[in-house]
Amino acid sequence: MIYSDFNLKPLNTFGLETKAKTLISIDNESDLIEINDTSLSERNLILGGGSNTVFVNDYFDGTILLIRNKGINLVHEDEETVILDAFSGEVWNDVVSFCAEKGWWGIENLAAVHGNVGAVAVQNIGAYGAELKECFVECLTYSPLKKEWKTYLNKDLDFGYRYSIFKNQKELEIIWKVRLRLSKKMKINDSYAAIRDKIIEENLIISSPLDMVNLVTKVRNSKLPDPRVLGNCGSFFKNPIVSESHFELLKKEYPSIPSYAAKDGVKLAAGWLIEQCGYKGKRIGNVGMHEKQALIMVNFGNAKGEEILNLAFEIEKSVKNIFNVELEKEVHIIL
């Protein structure tokens, strides 16, 4: 279906007004198929589930396709491990919980996560120290302009930390659907110390991928907020990678300067460098950094693609004055 005018609002969880000139709803192969270069424009977007992307402007002057298609199909199943599909426009929380139900490992500490199974590639989501990446075997996409499918393997997307190839797409191309391969032996992951401590602190047993979801859910919820309560795309911000000789001056000054190894350097934790700076919980205008993880950038009512920038921008200035670190955007900023 093509729609004109087509409301975004519902579509992108910063709840942000914004107006599609035009709108192409895609649930099947047949409606991908059909998609030509009339029904395109100059500017073309594909959206899933809306989790990662802020629209700055009240009208995109442009094509959205919207990716709408369902299914998980197994592909192969053994003694100890499962291969699935799952197609684009899943809801990702929905394909944790299927395989987390069924006994499935390696996903489940990604749960929680809001946003369509298309994404998941783009972005290699990470959480609870678990990435995309981990499970990732394949995808495949289609080109509308070319009219052909193509698949890619892990090693050919270059995931990286929140980055694959598709970050930077210059030619339009649909995730069509995501292979993952999963175990049926148990897997616990517990790297991360929020996740190890719950476990500690409330004597809890992990015995199976659907108890991970439900403490990794409960661990998430606490801290974030949640976007159809209050408007927000996420980690606005990804963790800065620096030098070790950087992080060495940092830690000098700022004894308690949370850290995490990384391969190029030392990672640091964006949200601990914006409460320094003074920003957690603070608010300017219809927008502000939650109060309780100051990593999170919400709408409190209509907010509007101006102010969002600013206030990006102004913490950007300000972690930058005081740390001389670069922060960068880990949300898709639509001009």
Ligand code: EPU
Second form
Amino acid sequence: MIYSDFNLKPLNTFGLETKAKTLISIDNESDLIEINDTSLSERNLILGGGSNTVFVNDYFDGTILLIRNKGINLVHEDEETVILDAFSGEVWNDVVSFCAEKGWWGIENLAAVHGNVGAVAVQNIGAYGAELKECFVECLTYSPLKKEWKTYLNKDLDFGYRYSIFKNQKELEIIWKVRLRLSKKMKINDSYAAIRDKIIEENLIISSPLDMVNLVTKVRNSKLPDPRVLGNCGSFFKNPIVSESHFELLKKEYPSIPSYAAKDGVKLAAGWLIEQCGYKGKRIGNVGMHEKQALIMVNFGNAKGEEILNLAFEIEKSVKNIFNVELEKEVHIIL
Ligand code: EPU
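Form predicted in complex with this ligand structure, per the form predicted on its own context:
Every component of the complex follows; first up is the chain already shown.
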């Protein structure tokens, strides 16, 4: 279906008031035919669950491709392993619950991450010690301009922290479905301190992926605002990575600075840096940084694009001045 002047407010978890000149709803393969020279514009944007997309203008003068194809198909099963395809329009957390209920291990630590399946591969979602890339096998994509289907294997995507090659993709390419490999064997991942501490503190026994889903969901919900209540896009910034020498200097001055080993240096907690700069729970107009997690920008109701960009800029400047660290936005800003 093709719509004009479509209201995007229910389609972005930040809850921003905005409209799109054209929106094409892609519910199944036969809808792909509607993506053509007439329906496409100079600007085209693929939208899934809208949980990482921040529309800072009240009008998107282009075409939104809303991906809503559903389905979870079992591709292979043996005594130890399960391989399944999840279509991009599925809500990610529904896939997590489906797999956990079947007793399949692998994505339970990624419970309650907002968004749809298509987006999880774009930015290699990660939470509580797990990353999508660990169980991602491949994905199938469709290029509406070339009218071509293509399969990308895990190694083709150059997965990194909140990164895959789709992040920098200039050409329009729809992720159609994602193939995952899960395990029937118990594989508890309690590497993240907040999870491990909770297990010890509450004397929990994790004996199924569903137990882990319940625990992760509880820990997550205790810190992160529900977008249905308070509009947000999860982490607004990425956790920055600094050099070892820079970290040593910071550690001397701030001995309690949280840090994690990273591939190219030391990863810092952006939420901690922002809190030190005094922005935790701080509200400026219709926007602010969440009172329980300073990394989450929230919409108190009628946030305007300008307010979002100003607050982000102020925080970036402050973190740079105090810690000499550059923050990079994790959310996708649509100007
Ligand atoms: N911290 C503070 N103050 C804050 C927030 C955090 O001091 O206001 C400290 C915490 O005490 C902790 C450290 O910073 O020592 C890390 O905090 P947390 O465990 O909450 O995780 P995070 O690094 O802030 C990342 C992801 C989240 C993911 C969590 C859990 C990024 C950008 N964010 O946040 O992902 O849920 O780890 O694994 O990597 C998202 O992408 O939208 C998201 C929520």
